[in-house]
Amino acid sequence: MDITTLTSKKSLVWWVIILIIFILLAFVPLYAPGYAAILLISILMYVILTVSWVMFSGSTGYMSLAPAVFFGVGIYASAIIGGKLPFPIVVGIGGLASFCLALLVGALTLRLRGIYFAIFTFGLVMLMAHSLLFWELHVTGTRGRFVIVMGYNTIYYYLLGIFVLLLLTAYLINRSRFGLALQSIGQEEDAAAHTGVNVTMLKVTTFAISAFFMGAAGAVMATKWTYIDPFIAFNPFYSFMPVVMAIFGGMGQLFGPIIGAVILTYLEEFLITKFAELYMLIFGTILVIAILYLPDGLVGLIQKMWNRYSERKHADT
């Protein structure tokens, strides 16, 4: 058997095995107990707020602090219009909503590098937060809005879709000549622009296409609160979160982040639930432990382990 034949069924394995985790996902709320479809649903925003960083940030090497920026972009432009029209539209809107501030942001400062990119992204997430709070305040006379709450259910299959799609953009991006020039970016950005690579426009189109998937999960998770204010929308932990499971995960394998987030959310429920006075301590000994001694993350680990196996195995026979 040839390289090529086994790669190939290696590779139909692996799409045997997503098919059948999709399928058994899409009849969650029909086999499930409620808190279960509860849990997933913040199980798929962090899925989908990772995997999303990482499409951009991970083959770059751009560092983002921006994902609460878009994220809340989604949640507030579901409170305007969300009853007005179609939720379908909604969601479609929050995401171009997002897509089209990423593009203006990305075409303003995507060409800052390293701590500088950072800071200005953080510093992003801060004025959207306190810019529509004296908004509010001063113009409208309010503060915050009240969403039109949909059922768990809509909001599950709706951020299951999302997140369907956002890993079939993932995919395609990575086996495409874009994204082999993005890794060239983050591999050294001066010799991929040296080589003819359109740097720039790159940046800002993955950047873009990454905040389109954030804006619609925060249009879509905006109906799972009745009330939504500034400081809810664009809180800056969901900027720090999806970097944290990321790295948690590894980001080597596309499925890297989606396992650190997965782990990290159920840890973190899990904690808030039987241990809420200790939540924050534990959660954070936690992180701590695991970036200090896992550099590449639980993927990295695991396939470190799997080698080691692999060669000792080899040795004995």
Given for the second form:
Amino acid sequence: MDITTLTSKKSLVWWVIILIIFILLAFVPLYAPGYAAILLISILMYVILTVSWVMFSGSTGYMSLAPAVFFGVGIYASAIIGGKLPFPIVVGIGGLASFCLALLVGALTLRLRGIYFAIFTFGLVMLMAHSLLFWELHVTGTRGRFVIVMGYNTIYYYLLGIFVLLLLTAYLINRSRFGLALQSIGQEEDAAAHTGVNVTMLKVTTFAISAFFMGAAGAVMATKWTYIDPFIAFNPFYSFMPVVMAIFGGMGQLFGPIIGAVILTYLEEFLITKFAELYMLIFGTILVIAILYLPDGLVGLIQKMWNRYSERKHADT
Amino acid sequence: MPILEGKGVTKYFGGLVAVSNVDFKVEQGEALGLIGPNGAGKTTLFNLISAALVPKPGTIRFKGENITGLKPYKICRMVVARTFQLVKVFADMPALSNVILGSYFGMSPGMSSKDAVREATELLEFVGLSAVKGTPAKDLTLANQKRLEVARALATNPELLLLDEMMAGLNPTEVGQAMELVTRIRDKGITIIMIEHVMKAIMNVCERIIVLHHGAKIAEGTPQEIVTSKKVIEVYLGEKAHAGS
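Please supply the coordinates for the form predicted in complex with its partner chain, as a counterpart to the form predicted alone shown previously.
Following is the full complex, with the preceding chain placed first.
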């Protein structure tokens, strides 16, 4: 058997597995108890944030700490227009608002490299939160907003839908020539530019596409919290978690960040309920160990073990 | 009409003049050598031509069209390609993908993926890297990384190729192979400008040489004229005299 039929058979198996997983996920709320839906909502939220983060930062190497900004824009969009328009449109507007903001911010700042870009994007989180607070204090005279509440099942299905779209988008980008170009930017940006890649365009567009999904997720999640204020919406925690989850899972493959997000979210929920006081301590320790001993994440570890296993198999024959 | 023409090309870094009022012309199909002591402004001139930097003041014309201030990717698609003094390969990508990127983006419209793979494979064969096309670029030897850069540049289908110290750091055998490669690129009808410290290579490959010193052009002519030029000898010996004191 030649290698192409082997890989296509292998990828067919993968597609079937993925399809089965999604079908199972679609039926979860019908059979699982209420808590499962809540847990799955948290997991899906982090998976979406992490996969969107990796879509831009994983390949280009530009460390964005802006997820909280785009997530928060979605949350506020939902709080402002929720109930006035049909919900799918609200979610779309949440995503689009983040998309537009990312285009603007990206065009202004993606010339900054390395640590400067990371610090700028982090500053943006603070800037957004404090500007909104100023606005609410001095202009509208309010503090925070109530959000139209949705049922857990509705939230769950919307997030699942966003996740499927996101996964398809990420997969198509990875496979296309633009995926290769994004990688080339991450490895040697100058050479990419002199090889004909329109680096600025590509960076800004990808940054904005990833922001769209974060914003859409924010618009959906807002309805779970009933009340939001600038510091709930623009919480830096949502910037750091995707980074941590992506590193923990491993960024080499598309499913690495997903695995990282699922495991860490579950771990977080588990620790909060079982060891409320020690939760951050245990969580932090696990992260430190993971960063020290798993430089390529869980997926990297699994690949290493698999390679060792198959080498041994070859050695025997 | 010259394929490339620079008029009064100048670049300051703060108060320091890196390239000062340089005029140059490159004719279609020729190989032009660019030499000069370290810090003479050779690489800066390459950066100006390939649009990594913008001359101020000064204009650069490609086939009569003013290309000053265009973005690097546009210059690349306009059929000017380059390599780098310190190699800049896409380290984690296989050699083949390094070259495919050039076929995809180096011209507009880009190639279909089938054509890109075919062309990249041919180019790797052309530069002698067929055996390592699946190897990540970072695992290649320096000589092979330099050849990979040439293949990637050729994949963008250039009419003008800028080679920045392609022979630096190579052993004598590798220098010989690199010279042979440059000759074969010329035989394809591609115009070449090369920066080189290996004088044997410059003398053998180039018909014409420009000498830069402190950012200014101090001499221009055939290799014979350059080696016998008093001014050039003064500059090179003067450097040595300074270094000795």
